[in-house]
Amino acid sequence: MTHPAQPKASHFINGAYVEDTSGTPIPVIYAATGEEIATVYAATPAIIEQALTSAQAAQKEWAKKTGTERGRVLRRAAEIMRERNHELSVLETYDTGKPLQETLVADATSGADALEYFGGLAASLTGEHIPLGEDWVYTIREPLGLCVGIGAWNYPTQIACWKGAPALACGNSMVFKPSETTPLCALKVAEILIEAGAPAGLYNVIQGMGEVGGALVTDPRVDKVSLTGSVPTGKKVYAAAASGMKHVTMELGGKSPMIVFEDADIESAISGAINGNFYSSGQVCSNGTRVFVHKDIKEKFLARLAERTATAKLGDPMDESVNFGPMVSARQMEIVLGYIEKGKSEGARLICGGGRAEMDGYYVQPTVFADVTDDMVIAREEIFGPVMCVLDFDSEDEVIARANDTEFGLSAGVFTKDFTRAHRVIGQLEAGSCFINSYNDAPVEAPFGGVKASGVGRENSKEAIKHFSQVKSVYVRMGDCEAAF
């Protein structure tokens, strides 16, 4: 009997599931047990061609619809997604290994939020009138055309919607390539969009590794590339897109600072540190993995953090009482364990965790290092696992300089009861998505994205509209046109 996670076919193109088993097989491994639960096949050149051809044709028709009509489809898709939240959350757990307790509230629900939000905005996408004496200029907000989305493995449903919803709201079509590690969820997003009334071909999903992504990014029919991934991958994709003068959004990695001042509410700050390091087993790009704690409260903070971390419940992700799941893959687990060993050898003080959990699947214990210094590898490189680095600091100016001393700039957080200081410090931190007395909130209404090596462009909010549309300006002369001769 096939596993319930096995999709009807590998790809979803032109409104239907499509299979081509001559592509490279991609095993889908359930991170909680290590067993193979499904197989999909990488897109062949023929599959890629079908996806691009149908998306290009669908986009022409979709762009002719009014914003109200487009919005109606997206909002209907959001409703369907909410109705099916339980089954979509179970699939997300099979795909990623994340606990069902988490996927029920964070994944399909946030995808539905994006579809609803951009569905609501679609009818409001207008240009402007610019008076110039008796002449005038008007602007038109136009779609870019055919967009490519390339997903990461940590939030497969959410990323498919975060990219698809604004693209479709603006009148574009999309070909989405999920991560080969988590290929299942995006297929359901495509299926639901068709059910909601999207034309066949408007949102296609095809599977594959880097070469499939490369074929999409370099195809001359593609107008825009939106990638969520690592900085090295982002640099490659950005360069390839630039050679074709394509629009890009790059949502890349981080090594974000979370600063805890001496007057902070310690329980609240620890909650922020737990959310910013252990949610999704630490597999979140915006995580605040460098936790700077003021020397005056450091030991109190660490003692309480260790107590609370000890209550994390590891186990079967389908058990709703479990709140800490495995790494997404064996490879990711090995990478994280390698960083933990580096932290030990560099002389950081291990507070808790520090190794693989004794159970089936790819579980790494929630791990905290203290006495971490700025030059340690664990404080410089993105680990993408449940490893928190706690660093000490004395003064505000010192901690701002150290927080900014990184190639990354995705997120930053400050915990303090002094609101003047909170705003002053956040104002000086080089990061795109920041938090005061909180961490890792990502509502669709707020822009999300980074500075420096953490990327370009913004997802979510009205800002995303700017990245999936372009402005045409039209100068209207009311009198005669004159020339020098």
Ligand code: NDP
Given for the second form:
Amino acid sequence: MTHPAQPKASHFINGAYVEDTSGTPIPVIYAATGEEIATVYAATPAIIEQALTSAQAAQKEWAKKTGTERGRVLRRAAEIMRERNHELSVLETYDTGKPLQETLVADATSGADALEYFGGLAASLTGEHIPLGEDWVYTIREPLGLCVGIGAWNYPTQIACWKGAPALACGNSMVFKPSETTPLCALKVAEILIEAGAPAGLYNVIQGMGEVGGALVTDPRVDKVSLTGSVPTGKKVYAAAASGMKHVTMELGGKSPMIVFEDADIESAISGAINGNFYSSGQVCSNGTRVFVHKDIKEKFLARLAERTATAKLGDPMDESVNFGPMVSARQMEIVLGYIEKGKSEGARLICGGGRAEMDGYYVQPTVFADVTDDMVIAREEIFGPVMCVLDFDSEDEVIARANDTEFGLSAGVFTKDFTRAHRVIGQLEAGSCFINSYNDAPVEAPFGGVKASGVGRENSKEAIKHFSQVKSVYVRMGDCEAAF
Ligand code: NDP
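Let's compare: the form predicted alone is above, so bring in the form predicted together with this ligand.
Every chain and every other molecule in the complex is listed next, the one we just looked at coming first.
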């Protein structure tokens, strides 16, 4: 019998599911069991062509609509997503292995937030009037045209919406390519947009590996590329986009610092560290994986952290009491286990976890290393799994310098009761998305994105509008035009 996760077809183009089984088969594996639950086929050149042609045609018509009309479609799509939250969350769990306890509150719901927020903004996207004595300039905020979205595998619904919603609000169309590891959820986003009244072709989803992404990025009809992925992929995609002078948004990886000062509320700081390392089994780009704890409270912090981590409930992700799921794939599990072995061999002190969990599926135990030093590989490279590194520090200046000593700059967090210090420290940290006495909140109202190697541009908030539109300025002379000869 066909598994309920099996989509009707691999691609969603021009308002309908489309299949082409001559593409490379991509098995969809349920991470909690290792079972193959669905198959999709990578886009062939013919499929890529259909997607781009229909998106280009749909964009011209969509851009002629008023912002109010565009916004209405997005807000209706948000309502449908909320109505179907349970069904979409189950699919997200099949796609990623993340526990239903998380997907019910974090995935289709955050996608709906983005559709609702940008749907609300669509009608107010205007230019400005710049008076120049008698003359004047006015500006027009115009769409970029055809946008390509390329997603990572950790938040397939959210990424499809975080890119699609602002793109569509500004009058663009989109061709979205999900990660080959999680191809299912974006198809539902495309289906829901059509149901909400989006014109056929406005938001297409096609499957494939890096080559399909590469073909989209280099196509001359494409005006903008928004990628969520790793730094190495980001560098390749950015370079390819640059050769066509295309706009880009790059949401890439991190190795973010979370600093716990001696006056912090320890329970609250441990909650921050747990959220910032173990949510989605650590597969979150903004995670605070370098936890700097003041040496005066370090042992107390570690003892309580170990106690609380021991209560994590691993198991069947569909059981709503389970709060810790598997890695997305066998490959990711092997990468993470490799880093854990590296941490042991580098001499870090293992506080808890430290290996694969004894169960079916790709489960890695929530793992904490203490006495980690700045030069260790586990403190320098993004692991993208449930591995927390705790480092000690003495002084504020020292910890700021060490926190910034990385190529990445996605996020940073500070826990302290001294608010003057909190703002002073945050002001000096090289990161795009920061937290005070919290970690990993990502409301659609707040800009999200990194500095340094962690990315270019911002998603969410009014900032995202700047990255999905361009400004035309028009000088209007009220008198005669004069010239030197
Ligand atoms: P990858 O960088 O491997 O892949 C990202 C996407 O790019 C995938 O869809 C991939 O396709 C595609 N791709 C790969 N090569 C190319 C290419 N040459 N041209 C165009 N597209 C290409 O990342 P992962 O999927 O492994 O995701 C994990 C990474 O994503 C982590 O490093 C994490 O930090 C980052 N991330 C960043 C976030 C942020 O907002 N800053 C949020 C979430 C994750 P395929 O995989 O199908 O081959």
